[in-house]
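Just the one chain here, the form predicted on its own, laid out as structure tokens.
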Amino acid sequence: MKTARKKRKFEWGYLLLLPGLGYILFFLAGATGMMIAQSFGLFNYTAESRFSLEYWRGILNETFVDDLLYSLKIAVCASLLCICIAYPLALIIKKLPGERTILSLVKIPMFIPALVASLLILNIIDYHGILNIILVRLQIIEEPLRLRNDSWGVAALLIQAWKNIPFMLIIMYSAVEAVRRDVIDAARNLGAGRLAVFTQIIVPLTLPSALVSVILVFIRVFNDYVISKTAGPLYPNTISNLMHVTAYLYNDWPSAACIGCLMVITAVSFVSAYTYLSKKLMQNL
């Protein structure tokens, strides 16, 4: 009798989290329900609402494919760069005299927003930026370097991880500083160096929260707009902004919609990839 009225008291606690979890599942599958029914030519804003697969033949071409590439490609640079630069500068900042206060200038990046930081970057390592003029005049280089809007995303990949680092580091800064320092010293008085103490302790102890951390800096930049937009190469370029043109410019929502869709596919299916091989890198340590 008592077991069925705890039953009865847990079945009833799930209505607390609907104000929460149900207002946005319920956007997230009406905006989802939408996009999918889209792409199939329902719902169609701009002609006549009818089901039909000519909207993802059409969508499937050299174009898109160059564009996910490098919306994968600056995804996964900019998250390895994050992390191995926010990873020692946690280790390094809890070692510091007045840590709290260095780690909260650290986050002011978080505080400005994408397109003013991706402006204010700009202006540092444009052609006639302030970069380029120390670099000539140094005569390190002949000519000032053509980092915006180049080819290989440079300037947007600065930008992203200046932006990202922070949100980074707050995680692994948590990370670092919940290591037990019994158990360091333990391992110190049993004979471990520096190296080994870091290696075998700190390293499998820290390593879920930069797996973590990796993939959410990848879904914020596989899925930017805005420092792209003016920072990054004007061909290719993010799905992101793929997306915006074939919407906005060429008023074709059902093939926004189907862009939108192989957006989550291939965010899902990379993050479900990563979690897998991630679970087997930490059965392994």
Given for the second form:
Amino acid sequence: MKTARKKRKFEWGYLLLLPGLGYILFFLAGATGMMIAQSFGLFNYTAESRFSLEYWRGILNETFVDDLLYSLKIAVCASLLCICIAYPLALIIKKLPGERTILSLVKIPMFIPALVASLLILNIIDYHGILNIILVRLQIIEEPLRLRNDSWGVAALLIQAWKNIPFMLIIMYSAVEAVRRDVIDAARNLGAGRLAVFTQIIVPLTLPSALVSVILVFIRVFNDYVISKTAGPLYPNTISNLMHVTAYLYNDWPSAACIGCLMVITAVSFVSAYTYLSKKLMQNL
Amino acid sequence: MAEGLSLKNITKRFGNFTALNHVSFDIKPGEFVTLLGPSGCGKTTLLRIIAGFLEPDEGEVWFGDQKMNDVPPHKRNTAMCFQSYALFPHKTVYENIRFGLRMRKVPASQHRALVEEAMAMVNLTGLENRKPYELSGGQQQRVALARSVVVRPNILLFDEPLSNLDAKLREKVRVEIRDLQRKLGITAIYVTHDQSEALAISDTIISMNQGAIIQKSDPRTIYDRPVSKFIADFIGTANLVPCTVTRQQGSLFQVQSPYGMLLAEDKDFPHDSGEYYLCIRPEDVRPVLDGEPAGEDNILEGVVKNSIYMGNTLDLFARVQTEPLRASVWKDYHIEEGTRIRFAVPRSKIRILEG
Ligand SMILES: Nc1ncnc2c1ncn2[C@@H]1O[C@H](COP(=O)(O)OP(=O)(O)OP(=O)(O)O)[C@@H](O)[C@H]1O
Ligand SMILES: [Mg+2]
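Requested next: the structure of the form predicted in complex with the partner chain (the form predicted on its own having been shown above).
Let's see the whole complex now, leading with the same chain.
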């Protein structure tokens, strides 16, 4: 009797999850289902709906591969650049007086929309932007540098870093702050100098946060549309851009759906592989 | 090697709160010293200054003949057992304890034996591979203890290392700490709230209150001849009542108190007359049965209000005139509540103290 009642209570508990989780699951399952169906030619808005494999056959073309590689490249570079800056920054800020003020200043980019950020920074690095004007006036260079829409994606990378460093910094700062003072004291007391405290205590205790923040930024940049659209190279561009163009410019919704599927698959496999490797790394520490 | 320690005029302020106020003392090499005092009196702060985590605002810390003020913590060769344990959350029990050996470059071949010895000392054998969050509070405390003793430093600093252990284990570990400290000749500073622990373990007890040292002496002296009412009250139990004192001759005083007119023999009391407190330890009070001679002892007559059999003693809560008197007497007495009774207190067992 008692266990039966207990069990029922347990099930009621799950119902509490429904409003939030149900909403997420409904759209996740619905949207993913639709996307998969569309990629096989079903639910086609712009042409006759019928099952077909032709869209999948046509999708793995040169543009797609270039765009995929470009997206991965920018995402990997941006997340590494961010962690290389945010991690030391978090450690330094922790040591400085007035850390709260510094921290709230550094957070500002988080509140500026990506599009605005992108345009603001473009104003600086544009062909006729402030940076080029200054460099030319100082006669450091003769011709203005072409930083915007450059073929490698430097401008996009810089803007991504500017936008994502604060995000990472918040994660890393709370990780650094969570390392208890007396644990560090204990290490010093047992004979650990600065370097040993850093490698033996601070790094192992903050590494999990660093690993998580890297993958979060990776996904944010990998999925980016706005920044690459405004500041990125004209070709290749991100997969999101390709998907958008395919759907709205070429009116090819099924192909766009294929691209969407591949995007999700790439992201999920990347995250899984990364999570697996991080776990291994943490175990070996 | 053991090293003596001297603090000279240490003052530490947090904002405008003075946590330590001109604290000075010397500790001999190999001495076991206990800091005893109520919560918040500055014991942990003092240990942190000795270990080098805190800089004193004034004063000097000396280890042997070396001034340590500017020496960083990792070069001081102290080992501290933290009140908050401060275990490394990402390391196993074994690695926690081994950490100090690695940092101090003890040859790796000796690690296992040393760690296992330390673990056995605190009854932790078998828990090597647990992480700190998989341990109970008392087990974590024992890891902290093992981690500090395993490195065999010059100076060991214990901040209430046994507070979370049960009575039996506490006694066992206490004896082992003492044996190890004697065997290796390490100087130890030990913080505790527990006055019986302090009496049992120490060569010297330093009694503190509000950031200042009140008395520094061996356990017997601090218990039998406390210098102030505060210490008499804090260490052990005491009957403390206000009194008016007049010196009769030599060390003999006439004491006018709520217990009546008493005679006290107190060699340490410096004043000739005035308003002070008298202190009688419960175990110095003896019942005088009808017909028994009392000799020179003071006689206090009262009524037993409560009689509590403690096993090893019989505790009596009596009323003498209007004042309560506590007596701790031989366990085989049968004294009922409500009994009118005479108590004897030897002159030499009455102590006169400043407030
Ligand atoms: N970092 C700090 N900032 C401000 N005040 C502090 C700080 N550290 C300690 N204090 C104060 O200094 C006093 C002494 O603290 P301390 O920790 O040395 O006490 P303690 O004797 O160890 O007490 P307990 O027996 O409770 O551990 C306390 O009143 C405490 O509030
Ligand atoms: Mg303390």
